[in-house]
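The form predicted alone is given below as one chain in structure tokens.
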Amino acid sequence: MTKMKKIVVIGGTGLIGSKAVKLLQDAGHEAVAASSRNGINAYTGEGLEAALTGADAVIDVSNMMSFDKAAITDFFETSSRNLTSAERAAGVRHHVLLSIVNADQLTANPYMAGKLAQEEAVVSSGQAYTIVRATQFHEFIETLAGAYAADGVVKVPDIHFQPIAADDVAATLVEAALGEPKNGTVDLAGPERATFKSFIRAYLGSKSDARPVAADAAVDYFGAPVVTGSLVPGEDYIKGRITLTEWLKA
């Protein structure tokens, strides 16, 4: 019989966190949905000691949306240092962090720089860990289309894209947390790779949005210069199961 475990999900009320909590609970594990809403704050340290008591692992999907590099870096670094320190004190065996594919190559983007700082804080903490770097979520495509829209046209970078469903991300994080620490990084991407343009066009088409979509090699990714493979993993990665078409139908 599989031993039931206590897993603390930091950011457990958000998109990915809430899905991870449900998966854990459905499997019979104790899942703590940790967030500032219920008095558990990784950035300030509030509530961490009590939440982590008896925990086997932590999944960190906490987030702060900002393009202020200093603010986002401070948030991710401070939160990760507080978490890993509290985990070691509580005897937690495994820290699982959600990050972004190729974050280390896209640090001209302030958010990516913050995520890289977060990774480095975890790696240098002395705590056993697994970093799961995911591609962009299906759920983020609408935001991308809006961000790249101007004058009736959606103009996107001329690069490859391999988005993944939030359900697949949550499942991979749960599997990692229930397994042994890798003390390294694994990449996670959706089951289909095509051009950024084609995914945006497919999404808009599903919404009966007829705006033209163009690809331009001069367009960056929110401040970071990109090449063809900037947002997709190399050959060795975990592949999700849910296609964009299946996600749209669901």
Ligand SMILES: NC(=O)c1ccc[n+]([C@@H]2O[C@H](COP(=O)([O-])OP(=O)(O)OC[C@H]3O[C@@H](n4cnc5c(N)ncnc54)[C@H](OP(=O)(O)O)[C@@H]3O)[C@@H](O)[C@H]2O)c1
Given for the second form:
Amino acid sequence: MTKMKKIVVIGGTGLIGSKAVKLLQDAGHEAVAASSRNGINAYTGEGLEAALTGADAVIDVSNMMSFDKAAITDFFETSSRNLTSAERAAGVRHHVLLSIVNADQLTANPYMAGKLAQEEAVVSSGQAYTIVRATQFHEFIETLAGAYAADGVVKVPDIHFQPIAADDVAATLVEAALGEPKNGTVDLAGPERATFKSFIRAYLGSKSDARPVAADAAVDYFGAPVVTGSLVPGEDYIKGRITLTEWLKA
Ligand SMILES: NC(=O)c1ccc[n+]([C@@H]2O[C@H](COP(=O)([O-])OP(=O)(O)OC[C@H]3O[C@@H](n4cnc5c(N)ncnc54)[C@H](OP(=O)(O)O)[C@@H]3O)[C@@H](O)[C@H]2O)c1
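Form predicted in complex with the ligand, following the form predicted alone:
Every chain and every other molecule in the complex is listed next, the one we just looked at coming first.
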């Protein structure tokens, strides 16, 4: 029988975090759903010492949605420094961070610059870690369709896309946290790769939204210039199970 462990999920009330907490609890582990509204704040350090006492691993899926580069970088960098130093003080074995595929190549996008700063804070911390870089979530496609819509048309970058379901992301993070630290990065993507345009079209179609979707090589990714492979991993990556069609049906 697997030994029960205490795992602290920073951002445990959010989309990915709440799924990770449930998976851990269902498997018999003690999962702490840490978030600022629960009095555990990675940015200020409030409540961290008590929350981390006796913890085996931390999964960091906290988030701040901003395109202010200084603010987002400060949030991710400071939070990661606070977390990893509190983890070292408490003897926590493993820090698992959720980041984004190719974040290091897309830093003209201020959010990606923040994610890279977050990764670098973890790598340089001295704490044992695994960084899981995921592609965009199925749950994020609606936001993307909205962001690229103007004048009755949705005009998206002319690139490949390989989105993943939040359930697959949460399961991968839980498996990583219970395993050995890689002290490195693994990529995670959905089961199907196609054009960005085709995924947006399929999503809108499922909502009976007939707006035309166009691909344009001049369109960037929130400030970052992109090429065909900018949002998808290389050959070596973990593949999720749930297709967009299955996710839409569910
Ligand atoms: N969207 C995508 O397609 C995509 C793709 C790859 C990776 N990611 C990454 O996935 C991660 C999780 O995203 P998500 O959609 O699950 O986020 P989310 O639903 O917005 O949840 C964010 C969580 O962070 C918590 N939080 C915010 N500030 C905090 C703080 N100072 N201390 C502790 N907890 C804090 C929030 O709770 P409180 O408000 O109570 O603090 C909430 O529980 C993000 O880091 C994102 O970069 C996203």
